[in-house]
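What follows is a single chain, given as structure tokens, in the form predicted alone.
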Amino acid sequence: MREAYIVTSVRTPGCKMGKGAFKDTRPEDLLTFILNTAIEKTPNLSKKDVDDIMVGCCFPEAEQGLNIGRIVGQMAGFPVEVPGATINRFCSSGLEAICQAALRVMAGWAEITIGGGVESMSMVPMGGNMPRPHPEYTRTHPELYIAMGVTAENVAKKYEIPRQAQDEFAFHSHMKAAEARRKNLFTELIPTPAVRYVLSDNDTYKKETFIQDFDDGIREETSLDALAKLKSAFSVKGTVTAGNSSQTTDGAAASVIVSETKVKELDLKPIAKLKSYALVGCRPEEMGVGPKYAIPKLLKLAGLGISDIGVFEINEAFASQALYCVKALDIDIKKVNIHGGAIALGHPLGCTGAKLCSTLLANMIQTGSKYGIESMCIGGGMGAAALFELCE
């Protein structure tokens, strides 16, 4: 099987549903500028030579349904014979995205693909607009349908994760996420343009367009006697509360994937390529250890060990989730999620994969680091790892 490099990966910035930066924002102007953004980064790259365009999203409805993957690259400017489609594996639908891109390159049915992903959280609820569960299978099988902070309550308490864990740990998001922020270390993020109503004088609304380019999630203020003070969201007595969840959020993503032989052809200098993809199923009610079963399935089909790994991106849904399976695998915890993870930056469901995807080559650049694992859990019970590898 051929190899399949990826050449260029970038994120807009990811920001706050309902009241952040892009809420007035459509997700297919944030995909259409990020595609575009990753065409113009990727030297002698015509959009007419992209064999096809890969994009997850969790709730593909509404401003994102009908195909967005296909209608973002006629909106992007793609020639109209270069396809697109829409995957939805929920939270690792960007990461699928990528992945199905690479194996269309790396079985030689493409030479260059783009991978990404989008959701837009203020537009499209979690759940979408008109969620309509199979009545007779909820009565037996109702785990399949709970909601997510449920699942990371049932993680917390199994796996005694107690609340003070999982509040230093999402302190610790905020604080690596500020301070990366603070350093310029983000280089996978691109000022993106955002648009906002603004009332006039004569009372009608007038649509505005402004540069938004930084995460703005990122609570620098924010102390562990604060987030201690916050209530159970899920459960009467329970340990998981708004502070030591991911944040819902709108973004998007895109990764530009080539075979070998366009990346000598266009003279293009790659960063990474991607290894390996692994996915498991687990417990409905448990989905967040995932990744504990995810990572490890990977790295037997890649014959590595977790001290191989120089930096890992495992989506914080949940710091239970997160810390748990962190935990189990015995990950140094210093190179996990070394500018923060979801609690600070954000979870915007169908672009994480993609997002993270751009976040960890960043990372493996900075720190040099020959291999690298994206991994995140998935609702409905999965877990899903990737494994990339530096070029030299």
Second form
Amino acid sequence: MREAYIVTSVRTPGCKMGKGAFKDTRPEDLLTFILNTAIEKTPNLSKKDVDDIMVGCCFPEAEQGLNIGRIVGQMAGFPVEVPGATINRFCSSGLEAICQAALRVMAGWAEITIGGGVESMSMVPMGGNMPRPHPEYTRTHPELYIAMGVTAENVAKKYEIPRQAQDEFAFHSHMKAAEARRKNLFTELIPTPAVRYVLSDNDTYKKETFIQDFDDGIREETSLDALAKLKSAFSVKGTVTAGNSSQTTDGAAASVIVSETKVKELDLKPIAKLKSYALVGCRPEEMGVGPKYAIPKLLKLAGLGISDIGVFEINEAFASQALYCVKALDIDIKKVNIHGGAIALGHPLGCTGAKLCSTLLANMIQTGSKYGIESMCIGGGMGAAALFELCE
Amino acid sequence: MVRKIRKTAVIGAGVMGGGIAAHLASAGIKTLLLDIVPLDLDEKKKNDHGERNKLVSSGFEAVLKSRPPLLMDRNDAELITLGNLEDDFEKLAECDWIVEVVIERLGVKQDLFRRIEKVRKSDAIISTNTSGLTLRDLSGGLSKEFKQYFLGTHFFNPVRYMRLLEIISGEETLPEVIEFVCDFGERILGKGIVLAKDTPNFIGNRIGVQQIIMAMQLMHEKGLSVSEVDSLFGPVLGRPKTALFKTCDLVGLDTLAHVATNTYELVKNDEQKDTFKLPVFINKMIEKKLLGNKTGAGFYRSEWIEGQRVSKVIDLNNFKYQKVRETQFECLTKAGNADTLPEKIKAVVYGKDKGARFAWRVVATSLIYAASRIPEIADSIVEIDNAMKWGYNFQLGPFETWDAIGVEKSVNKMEQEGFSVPDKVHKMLQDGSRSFYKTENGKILFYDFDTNNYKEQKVSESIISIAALKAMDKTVKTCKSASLVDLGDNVFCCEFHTKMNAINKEIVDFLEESLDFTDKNGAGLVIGNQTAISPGAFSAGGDLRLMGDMARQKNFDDIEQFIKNAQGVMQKSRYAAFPVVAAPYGLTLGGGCEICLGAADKMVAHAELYMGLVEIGVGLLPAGGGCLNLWKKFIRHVPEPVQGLDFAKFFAPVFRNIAMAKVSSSAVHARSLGFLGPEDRIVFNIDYLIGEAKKEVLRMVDAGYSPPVKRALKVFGDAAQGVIHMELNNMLAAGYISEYDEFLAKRIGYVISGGEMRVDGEIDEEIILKLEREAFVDFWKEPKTQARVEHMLKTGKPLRN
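Same protein, the form predicted in complex with its partner chain this time rather than the form predicted alone?
Below is the whole assembly, all chains and molecules, this chain first.
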């Protein structure tokens, strides 16, 4: 197989659902902006050269429905000949889109593809607008549709992840993110136009555009005490709280994937190669353990060991599951989510896989790590993991 | 001119002021709440808006946090604007009514009124909520114009829940102002109005506190304990469960002492003046900060012992708390066996034991005191009785109590024991009048000391008393559990009168007879009843004992027949050729709620409405049409062209109301839960309820009533099952519900969604009734349901199994 090179990988800020900067910004607009930015940041690339746009989305309906992959290609000014698709694998949708896009290049079926992700949790609620689980199947297997918070409790209970450890993990996520923001280390983050409705001089509301240039969920002022005071959010006597869970967030991200031929032809400087991608299923009621199985499967495919990996981006759906996976795989915690994770930066569902890719690549460059792994757990009981290799 | 209250102001954001402002807001009136700028602000804080409003803000916060809530609907908090007496004083110029509730200091209040005089609208009403100062002193030196619009409006705490509003006219107050405030207070604020005179502590607190302090003095003398006194002065005498000392704990000993001392100093010519002298133990308790609920300990204190809350009572000899022991007075046993309240009271006051002798002394002294205060504090016995019923939650006022124990018999006993009975009472008996109240030609008359004759009790035209109508032989039909009463104008009222107005077989049958009767003879029907107890119960639900017995004997066919019959009557009522209006108030649960939802075209509900379908608590579901009719209530108003709706959005709240046994905390809340719809009305004064329901019937008749047409009903269908299974699994896993709750809730969801039917399908509504019945009988067969029912009957509390 051919190699697939990621030449550009960018993201919007992650902003809090319902009250954050993107609450009134349509997901198509976030995605349009980030696609155009990816193109602009890739020298010598013109839109007509793109073979396909694949967009991950967790709940592809309403504002982000109607095949947003195709819609946004057109909104962003790609010629009609450039197709687009929406990819869904719940929380790994963004990564899935990048990997499928890359695979097309690797197979020789395409030269240049874009993989990305988008989610406006403000506009489309988790679970979608109209969930309709199967009436008979749920009688015997309701856990296939289990609430994510309950799975986090299950993991905490079964694998004995105490409240204090979860809160500490959450605290560090905020502190790392706050420091990274202070030091401008989020080099993959692109200041993004956002919309708000303001009362204008003539007493009617008007749309106003402003630029959002930071992740607005980071709580620099939080403390272990403050986190310890929160009530359990998903269970009567639970340990999982709003503070040690990921934030619900809006955002978009995109990566440009190019074949070796085109890298040379367009004189591009690739960041990294996508080496391999592994998926695995697990029990739905403890879906958070997914990375624990996906990462070893990935390493086996690549013939590498845990110690070969310089940096990890493991999605912090919940502190309980993220911490459990890190411990169970004996990963050096200093290599994990070095600039904070979803507890501080947010988990915009279908965007997350694409967003973490851009963050991981930026962190690989900063740390000079040859190998980096991105991994996450997935609702319904799955784990995904992808291996990237830094280009010299 | 038609006087309007567009905006009110309440000055003073303490407990009373906050309570008054909240109640005004609940009644939909814009209210400006003001308090002083804190006195201790430093230079920097002096210019800070927030700091300047600190006192009023914290008073307002206390309103929002109050439990039970002072506001009927939190959204109404928007109607209250906050301010301080320096920056916002000019805003008083916009107010039509200004209520003063500041600290009880003459000088402070006088200064405030002088300032108000300068800014007030020329016709703005100014009232004081003072309890101890006289209007004469307060308005001294103010202009005649001010005095014409100045009066006393004495609310009771907590304002939302205590009905009494004493209205006190000053010497120069315009009669039209008094009349207006009486009507406004009664109709808009729902209060029970008592006209009081400008005497210390007016009526309620004068009579009430005299009795409390006198009883305290006497108990010391007679060697009774706190809990012994409370066992005598509670429900057995028709008084609230808080009896005497728990009431003191609620009010606060400091407040009580303040009122008593204030009265003692002001009532120079009161022959019982010394009965306001505080016993030594009260002062000691105040020193020790044992002020009652506000300091966590008073006469009683709650302690947590091994995770259980234990109530302990004070020993006044050493101020230590000990466990409450059952008191053993013979008179209480006797009263316990008595059926009616008058018999219970007689058993106590005419008993022979130590407790009975004490109770007699207190009651007799208090009755004599009340009679001696006319005309000093009130024109007639009616004001005193009403003040005690509405301000102290007594079921019977002093003179009604006197009638209950027999005026002649008790006066003889008083005489023998050396009590000095007022001449006016002797005169009444000598003239051959044997009671303070009597009914004649169906009218309730009271004995007027002024004319030595009976007079008719005047009430607002909007008030219909079912009891009075029954006394006028307006009962058309009756049985042990219910009666049909002629309200006039061809409107009839089906009244329940079982314990807590629980629905039994007899009521169901009687309702059907009432429908037949009205169909033949009437224009429309009201389903409603009245009570003297606050908040009371329109109906606390179905009679569980009846069905429990059937279930124990495995007579499931009888249960099915009973419920089928009940459904049939509901449907018959709903589709009758005449309008039916239900008038719920207070507890309206289970079957009571189903009647309102299912049998009536609309509801005229009292503002204090605790409505819900709580059957799941006893392992059942609403099967008298409750599932069907709540669903219909939710989707009834969707216009026909609206297609492709997501019924899940309608289904979820209906399901939650029933499966989580949601109960409203007010009528407005019932509306936001969806139990009340746009067609239903809310009435603030409970005495107006039947009258307003009757008016509603007549309006519908006038408008040309035609019954609803039974059409196919849209349901969510089996898509609901998937949603329910998913949600219940989450709740079970999280520990919010038990496995049996899950079992019950699944079936309830099945019923509401129309069973096995395609999503958004249309069915005959009788199908849901059939599903209700089947589930109901199946539930009764479950041992866990039977255990829940048994536990409820035994303890009055739900069992979670």
